[in-house]
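One chain is shown next in structure tokens, namely the form predicted on its own.
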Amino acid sequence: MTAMSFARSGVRVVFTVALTFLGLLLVTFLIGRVVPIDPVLAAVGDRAPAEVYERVRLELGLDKPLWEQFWIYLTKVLTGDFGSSVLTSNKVIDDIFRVFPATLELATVATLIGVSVGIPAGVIAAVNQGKWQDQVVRVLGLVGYSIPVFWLGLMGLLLFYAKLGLVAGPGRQGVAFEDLIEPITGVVLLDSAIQGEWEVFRDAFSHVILPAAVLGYFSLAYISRMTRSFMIEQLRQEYIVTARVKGLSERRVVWRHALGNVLVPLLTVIALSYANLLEGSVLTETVFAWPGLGQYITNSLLSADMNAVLGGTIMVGVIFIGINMLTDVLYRLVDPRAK
């Protein structure tokens, strides 16, 4: 790739990302204007005097034309100003940075569970297509798609916490372990491991493993199904027949050659699954009282706190854009032909 073509590719990527982000801001702005919630009433309350209501309306710029309101909204967002939360009285950006590490921790552990089990399960199902192993994986995947996540979470709490006592209950940490470590990254598992506080680590792991397993099961169902589909297609290719004729072991043919050729589409599947867990774990966070981004957006929506809702929505969009860009980079590392 020449320097000129590389520069053109870089400009094209930047333009695409900027256009996508602009579209995201436009959509969130319009949502904030069409929902049947008065942002002024949410800020001042329904018992505020008329003069207070009018003063806040002018401060929010709601008397200006729609295009001018969008321009003000755009300039504020680009500087990291999402306004203040009515619910917490903090800046929304500060609230997001406070709650997002919890969601990141939960989604990462869940994705690790989904990938470490889902990919081998999909490969085994493809190799044994039509046999009992294939049927078991397909049934588990179907169940994963069918069971409501909140029901599975409640049943998990009832069985593994209330009955068997194998895991800790709702929340992110036990009361006795709160504020025992210095928040470096905000991810309790990582911070406690860095500081060598293994009691805190065990407590945090006991809290995260059940909600992560619930989310990981849904991720597993998706990843295993897609892995099975990709592998069945690859196992029918001529290069697989050639490899077998040459006397290569079945293990090497399947796990090295066939699986190696599905890594690129699998990256897309894993990236989408991870992004969905980062923004779609609302019900799980609610059931397990997990103080993450999903619960924050839910509580803000119930309190008509539109600044927080829109700020959280923008954060979710940025996550998707960032993960898509990272996936494009990984494509080139895994498969040089993508360059």
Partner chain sequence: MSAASVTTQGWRAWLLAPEPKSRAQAKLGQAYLGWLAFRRNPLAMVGLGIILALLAVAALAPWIAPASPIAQDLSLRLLEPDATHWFGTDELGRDIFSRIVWGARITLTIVALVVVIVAPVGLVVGTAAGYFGGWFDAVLMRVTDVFLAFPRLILALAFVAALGPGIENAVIAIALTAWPPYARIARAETLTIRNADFIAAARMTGAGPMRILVGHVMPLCLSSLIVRVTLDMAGIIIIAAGLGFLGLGAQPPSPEWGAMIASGRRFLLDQWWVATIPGLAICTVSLGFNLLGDGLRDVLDPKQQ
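Please read these numbers as outputs of a predicted model, since none were measured by experiment. Just so we're on the same page, rigid core means the largest C-alpha set that superposes within 1.5 Å between forms. Residue numbers count along the first chain shown, from 1. What changes on going to the form predicted together with its partner chain:
- Once the rigid core is used as the reference frame, the Cα position of Leu58 differs between the two forms by 2 Å or more.
Now that we've seen the form predicted on its own, could you pull up the form predicted together with its partner chain?
Just this one chain is shown here; partners and other molecules are left out.
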């Protein structure tokens, strides 16, 4: 691919992303319009005198035509202004930045679990196609598509926390360990490791491991399934025969040659599953009282705090689009065959 055509496809990607983002904002804007909650009343309270009500209504631009309101909404959102949360009375954007590291931590540990178990499982299934190993991986995958994440979380709490006492219960940190370390990144595992507070680290790890394993199971199901089908395709290729004829050990053929060639498409799969974890994290965080973006969205939802709900939704959409775009670009860079 020449530099020119690469630049052109880059422009195309940016254009597509911008359009999708615009559509996303249109959807959230329209959702905000159909809510049966009066936005003026939500801002001023129901005891405000009529002239205050009228002033706020004008300030919010609610007397203008719909397209103009959308334009105002657009300029606000693009400058990071999602309004204030009724529940926490902070700016929604500040709230989101405060809770986001917790979700990031959870999703990252979950993805690590999914990748480190899912890829080997997929390879083993592909090598033993049709045998019991393959069936086990297949069933694990099918079950992963059939279990509600919140129920698996509850069962995990029941077994590993209540019955076996192997892990810590709900929450992100034990009460005794809160606020012991300086927040640098907001990710407790990282912060405690940087500052060498290993007690805090152990406590945080004990809290994150169960919800991350629950979430990670779903990415494991997806990653192992995709790894399997990529590997089966690779193992049919002629270079594999060549490698075997050369006398390379089977282990080297499978884990170096074949797996090495599926890593690029797997990158897309991993990124996609990372983005999908955001969805699972909403319910997982609720079950585990994990103070992240998911819990923030559901809490705001239950108290009809629309600014916060829509702000959180936009945030998730942005991350989702961002990850997809990044993988797309990365894929083009790594694999010259991709157009």
